[in-house]
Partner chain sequence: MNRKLFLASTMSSALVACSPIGTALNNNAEFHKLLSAPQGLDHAIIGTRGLAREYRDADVMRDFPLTGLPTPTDSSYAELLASHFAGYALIVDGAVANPQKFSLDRLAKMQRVAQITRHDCVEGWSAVGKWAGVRLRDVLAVVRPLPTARFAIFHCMDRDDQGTPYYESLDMHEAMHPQALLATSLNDAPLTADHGAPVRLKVPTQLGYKSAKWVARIEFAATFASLYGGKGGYWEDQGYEWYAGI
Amino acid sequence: MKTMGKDIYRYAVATRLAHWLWVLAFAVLVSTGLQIFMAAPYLDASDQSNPARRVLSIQSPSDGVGTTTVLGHTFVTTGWLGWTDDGMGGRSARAFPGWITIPAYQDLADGRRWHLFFAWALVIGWFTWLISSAIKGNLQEMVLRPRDVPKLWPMQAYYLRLRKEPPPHGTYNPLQKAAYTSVAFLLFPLVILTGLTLSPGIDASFGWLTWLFGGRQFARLWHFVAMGGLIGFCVVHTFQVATQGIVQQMRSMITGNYRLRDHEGVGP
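Structure of the chain above on its own, please, the form predicted together with its partner chain.
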């Protein structure tokens, strides 16, 4: 179907609102999550804390020096991790620099307050988007199906310039579908459930959840991994949006109208 150059209404109100809500909530959750992490800057693959199963730790072995240990290998990270900007004009022993945390200075109580507020925003945004896009049908266009799987490599080959044409596809290309499906149905649930697991009240009510993630400290590690995955997705997603014409894409995420390009169709 020749549809290039045609303006279509692609993004529903819920999708657009959810996107801007996620931008805000995710930025806050990362910067307050790092704030919270600074109170115990290590991750153990265990239930209770156990240095023998430490996967990552950030420390300051002496004044003026910051180091990061990943799986037993220690790197000097002075200025970035371990010994860094304290958010008050100086430098001190803290895991992450002040310019990346909310608040800039170290404050666990306030970090938690922000985090637990915006966690609600993220969850409500995800839920609303999920339900409304399922009703509207966007979700069906976006979900990776078995028949999309053989098209994954041709699409990647196109991106790598090993192939001239992308495989024909609907609204979203197979790689987009894979990325969106894993974010919406893997990373979002993972980051939410591991976060809930860290609550002792939830743990008392749903102990199997903690067990599922390999214990409480392990859940903390998974929470961090899920954050890493989501950051990775955001970086790639924003880069791709930028390469597809930033103005056009921003316009469509504000007004909902999207101008179709070559190879692009409508439908699943």
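Switching from the form predicted together with its partner chain: structure of the form predicted on its own?
Below you will find a single chain and nothing else.
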């Protein structure tokens, strides 16, 4: 049965508000997170600071030269990382350029305040989305199920223009389900828990949480990795929106209404 042209109410008000709250909060969290990272621009796979187990470091070993070391391999990154824009019209030894951090100038205290505020905004948005989706019955449609796994590659092939039509699916295609499942039930909880672990107050009161992640330095590493995964999701998500009718996709996330195409259904 053809469903082309049929409008459905796809996104509830709470879901749309949570989505745009995430967009704002996530952008600020990445920017302030980089500001905080500059106070100790390295990551160690250890329970404490240990140069022998350093995974990543960004530094300026000499004036005017910035370097980035990844798993023991060092690259000159002057102008991008290590020695770059200081946010005040000049250049200095700092891990990230001023245009990407909040504040633009180096200020750990303000970076932490902004980060904490928008971290709670993100958590509230996440819980709002979970509760709203569960009440509306949308949550079960967004979870990846075993029957969706064989459709993952055909769906990816469709995005890559290797096949003309996507595999039949419900409201959300299998790649969207995989992404939403990973983000909602893996990456978001990991970012939240590791972020709490890095709080001195939480560390003092709930030491078992620090132990669970292998120590504060390991928690810092996992926090960075999880945030990288969320950034990757945002890039892929933006790509999918751009290639699958950006006008309609934006319309649905603003008004809630979505126009089905002939290969789309209304359920899982």
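Please read all numbers here as calculations on a predicted model, not as lab measurements. The term rigid core refers to the most C-alpha atoms you can superpose between the two forms while keeping them within 1.5 Å. Residue numbers count along the first chain shown, from 1.
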property: Large Cα shift (2 Å or above) at residue 206 between these two forms, core-fitted; result: yes
property: Per-residue C-alpha change between these two forms, residue 167, threshold 2 Å, rigid core fit; result: yes
